[in-house]
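Listed next as structure tokens is one chain, alone, in the form predicted on its own.
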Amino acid sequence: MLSKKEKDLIKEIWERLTPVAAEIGADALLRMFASYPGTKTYFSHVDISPNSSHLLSHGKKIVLAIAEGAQDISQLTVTLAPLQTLHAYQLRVDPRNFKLLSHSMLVSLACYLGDEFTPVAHAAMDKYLSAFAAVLAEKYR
């Protein structure tokens, strides 16, 4: 699905974004909440207003998990196994939300990276985030 060049590009992008993980993740979450208000239901117990500590903390967790998966995409199922179990059995997140967040993350990356988010980078990242979302949803089957 992903060429070696695409995997290297994805890994490099996420390594660069790790220092701003909280900001990128929070932006993607806010975009998802604005575009798909139903996704807020999983966050009704925390403050998800812009720049809140809860939003930044969860955004950072998301980006760091995506970055960790990018280190060895061939092992994505193994890397995400704990998150699969958490989201499927404990949090019971609707698996469709993973795709919604992936789309929101692409928009956030495009805004943050600007001209560096080339069509090649966009296509590679779209493939990776789609795979990431699909792996997270595997426990629901």
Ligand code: HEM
Given for the second form:
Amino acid sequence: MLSKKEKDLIKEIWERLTPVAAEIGADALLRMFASYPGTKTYFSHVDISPNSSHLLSHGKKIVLAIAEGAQDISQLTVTLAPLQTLHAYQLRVDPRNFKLLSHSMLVSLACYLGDEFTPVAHAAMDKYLSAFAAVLAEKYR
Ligand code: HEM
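Output the structure of the form predicted in complex with this ligand; the preceding block shows the form predicted on its own.
Shown next: the complete complex, the earlier chain at its head.
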């Protein structure tokens, strides 16, 4: 689905974003919470207000997981196996929510990267994040 060139581009973008993982991840989470308030229910046990330490640390974890997956996209089902289990069986996150975070992440990237987020990069990233969300939703079937 993703060409070699697209996979390389995705990998490169996430490697570059690793130093600002907390910032990007927190931004994507806040967008998700604002656009789809129902997603906040999963975080009722923690403080996820803007700039809170949990928001930043959780945002960082999310981005690092996405960046790790990008290292070898052909192995996504293997890399994400622990996260699949966590979200499906422990957290019981409704699988429809994965698409919501993926989309919020795409918007955060567009805002952060500006002109560098070319139409080619945008399309490739959309495909990658969709694949990522689909893999996370797989365990529910
Ligand atoms: C935990 C990644 C989508 C709810 C986590 C963790 C990671 C992660 C890396 C931490 C695991 C650990 O500490 O071992 C992702 C990625 C997602 C995604 C990459 C999609 C692209 C979602 C969605 C929701 C959600 C859509 C709910 C709307 C949670 C919750 C936790 C968690 C509640 C535990 C948080 C805590 O108690 O600190 N996720 N996640 N995740 N995730 Fe996700």
